[in-house]
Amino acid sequence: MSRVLYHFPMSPFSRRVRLALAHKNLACDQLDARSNDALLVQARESSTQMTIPVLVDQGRAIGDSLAIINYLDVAYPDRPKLWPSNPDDAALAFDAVAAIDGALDILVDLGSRYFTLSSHDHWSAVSSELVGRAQRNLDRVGKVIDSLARRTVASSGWCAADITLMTSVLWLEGLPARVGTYAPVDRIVKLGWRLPDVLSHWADAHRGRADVMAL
């Protein structure tokens, strides 16, 4: 097969790409980059991002989950669209994804990349400010979702914003059960953020989707 996805099974960023591929009805070989050191090196050397997931498609390597989603809409315009065409829907979808990613990036960075700085005198103040920013992003998305009289972000139906939100909610909800299995998870859980109930309630309408259940 000419399409390969290097991914981490539980990563919300990897999961959103898997859902995007399913939405586009695109078959793909999925390689768990944590299962083999050589695969991880191979994936990171394939993309300038040096992060996971990485999609290799028709000889093209794309890193970063959002870049991959954008690529899929451009490369396969004849398949179901990931981004809505209506300007109002598109603005809502883009804003929701930016807010969600803003929150996830902060939590992941504080729990992993930046945690070595936790012994610094200013860590508490800085981490508190950043977690507050992440919480505001989550709350903002919650208010937007609560104001919609429909089950999807866009009026046109399931799109990249729903995919991003769904995988993020599943990941955040699942973190407490994974405490003790992976040090960064413990740290993220202890940061003091809260997933708005409205987002979990929104996700309830989509948990039974075949593509979501396959995650």
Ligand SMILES: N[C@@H](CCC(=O)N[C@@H](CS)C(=O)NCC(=O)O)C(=O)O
Given for the second form:
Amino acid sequence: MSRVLYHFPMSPFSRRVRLALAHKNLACDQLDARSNDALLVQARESSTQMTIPVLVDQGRAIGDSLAIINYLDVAYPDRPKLWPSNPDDAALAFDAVAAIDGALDILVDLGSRYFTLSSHDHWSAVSSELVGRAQRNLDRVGKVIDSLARRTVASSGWCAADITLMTSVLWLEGLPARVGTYAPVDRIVKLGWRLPDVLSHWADAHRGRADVMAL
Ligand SMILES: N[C@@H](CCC(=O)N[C@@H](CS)C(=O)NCC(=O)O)C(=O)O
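Show the other one: the form predicted together with the ligand, since we just had the form predicted alone.
And the full complex, kicking off with our chain again.
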């Protein structure tokens, strides 16, 4: 049975899928979609999203990291679950992931897709408003994590919310060191957001995991 993941090695969206595959203990060929132009075109054209990551699993192509994670839980129900089944845990996990992506999507959009508008008169007002939203989302996730007297989002243990949060924290923490390597990184760093310390402290408990270290 073939399973291929088109990914970008440093992307938080790709990395969360790689951790999800590891959680499910599913082997997968991983193709760096930046390694050649033809591969990137092939990856983008495989799914309706036209973004990376894309998983092609047994002839089924799925774009969008969360769609891929949801798919994996449905397609492989006998493997460790990615989403908690207890409603209290599920509510926390889904809400945290929505907030994390509410921050990440804004930062990625402003630093890449929308950046061409940065010379527009209203750019400063619009981007400040959006970065404010991103910051509120990060701060909210920080408060939730701070309120939990445990190491994982769900009481049932490591799940897709932890995977999403971990890869996002690693990405946000790592951006300053990557300045000068890729123009969107430079722009995202300059947007003026701040990663709450509580999220880095939370991540400390998971940095030594074998799957995280293998990212
Ligand atoms: N919501 C998507 C976002 C993926 C995304 O933004 N991917 C970026 C790379 S980090 C991308 O494909 N950028 C190129 C493009 O949009 O053309 C997901 O969760 O997979």
